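What follows is a single chain, given as structure tokens, in the form predicted together with its partner chain.
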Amino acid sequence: MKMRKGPFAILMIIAIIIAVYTLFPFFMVVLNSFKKASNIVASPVTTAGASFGQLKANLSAVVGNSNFNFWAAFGTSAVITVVSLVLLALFGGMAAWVICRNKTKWSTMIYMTFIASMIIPFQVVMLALISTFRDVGNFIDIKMLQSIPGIVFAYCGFGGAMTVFILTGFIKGIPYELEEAAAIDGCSPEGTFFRVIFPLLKPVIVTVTILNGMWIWNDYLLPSLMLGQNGPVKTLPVAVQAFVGSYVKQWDLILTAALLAILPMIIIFIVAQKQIMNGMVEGAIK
């Protein structure tokens, strides 16, 4: 069958127009990071006044800014995200395996509690969460607020339900005979998990890591409450908010800060585009 050229050319044009629209804000950010504030306000969509020298000036003004503190914020965000993801994958896998392979009243109840908790919006727990963390922190003398371990702890708690939900679904599909064979060969239960089951979980762990990672990296409300707007430790979104709050309408600096904030995610997306898009879909369908 011969392809009709006409309709496809029209579709192509539509696709390009939509792509221009979805990418336009990114284009604006990049373009205007090369300009002075006066040029941005005068003509935001043209290249008038854009130069690499100005980009350098904007970058150094933003990176060295005490409210933004890009490298510190970037480091904090990276540490929080990576540690939370590793712990969630490990603890989530362990918990999901136990829940899946023990059909007792307890394991069913724990599983149901996890599922039910997924509908709880953060708003309903956030206020009491802060006071609980403050009290627990005071009581055991470990800083839970304004500290990285505290926020990692919170992400393990909040991400746990979804992680267990997705992992349980996957473990159900792994034949139990594999574990029996390992047990007959003299493998202990913990050995069975770490040597047999955990390596098999790799594809689904990629999925939960992408889902949790997108959420943890971009999350604003939880870190802003736990770390404070002007606390000593800030994640990238909190730093952006604090920075914008202190420089009302200084678009040259704000857009350069935005560029720095979105760059890590875009680089990761370019590298792992397929995995991210597949992971997001798989997480939603399950």
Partner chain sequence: MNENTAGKKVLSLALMAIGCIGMIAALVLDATGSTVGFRGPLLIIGAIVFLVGLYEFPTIEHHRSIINFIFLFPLLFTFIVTVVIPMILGIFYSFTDWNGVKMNNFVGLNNYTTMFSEKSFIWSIVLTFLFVVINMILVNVVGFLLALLCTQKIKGIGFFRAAYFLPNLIGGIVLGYIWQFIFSNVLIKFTAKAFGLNYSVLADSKLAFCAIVVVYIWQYAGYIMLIYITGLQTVPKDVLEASAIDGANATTTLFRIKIPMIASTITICTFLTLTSAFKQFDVNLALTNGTGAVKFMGSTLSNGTQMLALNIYNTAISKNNYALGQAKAVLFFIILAAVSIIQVRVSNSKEVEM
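Worth saying up front: this structure is predicted, and the values here are computed from it rather than measured. Positions refer to the first chain, counted from 1. For the two forms, the rigid core is made up of the largest set of C-alpha atoms that agree within 1.5 Å on superposition. Compared with the form predicted alone:
Shown in the overlay between the two forms, fitted on the rigid core, is a CA shift at Lys234 smaller than 2 Å. Relative to the superposed rigid core, Thr46 undergoes a CA displacement of at least 2 Å between the two forms. The Cα position of Tyr220 differs by less than 2 Å between the two forms after fitting on the rigid core.
Provide the structure of the form predicted alone, given the form predicted together with its partner chain shown above.
Shown next is a single chain and nothing more.
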């Protein structure tokens, strides 16, 4: 059924307004990264004073700044994000598979617990989380706070609910006969998961990985609480915040630092947006 031109034009206008409203802050960051601080203050929404040479100078000043320590923060964010995503995909897939294939009241209760945890805001549990991590770390003599393993463990906990929820919906559509055939051929449950189920989860795992990756990479609140703003380990958002505090009036350096922090995830999203949509659609159909 074709949509009439009138309603279609109205929807297009609304979509364009929403897109401009959403992209305008990013446009301001990119545009003003090409300028000096004086040009940003004089004309923040025009191209006056913008040049690639100034962008190169701003990038050199930010990357080489000892207060920012870009490469160390970038490496920390990359390690935390990659390790968290691998563990979420692996253990989330295992949990979703077991929940789907074991139809008991306990599996249903566990699944409902995952669903219920998705509606609890992080701000409600953040103080209790920090206190618990401190007590557990002291009890088992492991530094849970201000350490990469500690924050990876926290991200696995907070990201596990959505991961299990999405993967469970996908696994429900996988024919059980495939697993029965694998068992007849002598495959163990572990072998069935890794050789049969896990390869079939690739489209939806890509979607879950990118969604969780954007959240973990851009997250500021949890790293600032667990790693500390002045701790020895800093993620990129925390390092940017500390850098902003050091250069209150130098908007050219501040906006360039923000651009460096958000650019990796934007590139990944643009490259993988087709896989994201395919994974969401396939999970919805199944």
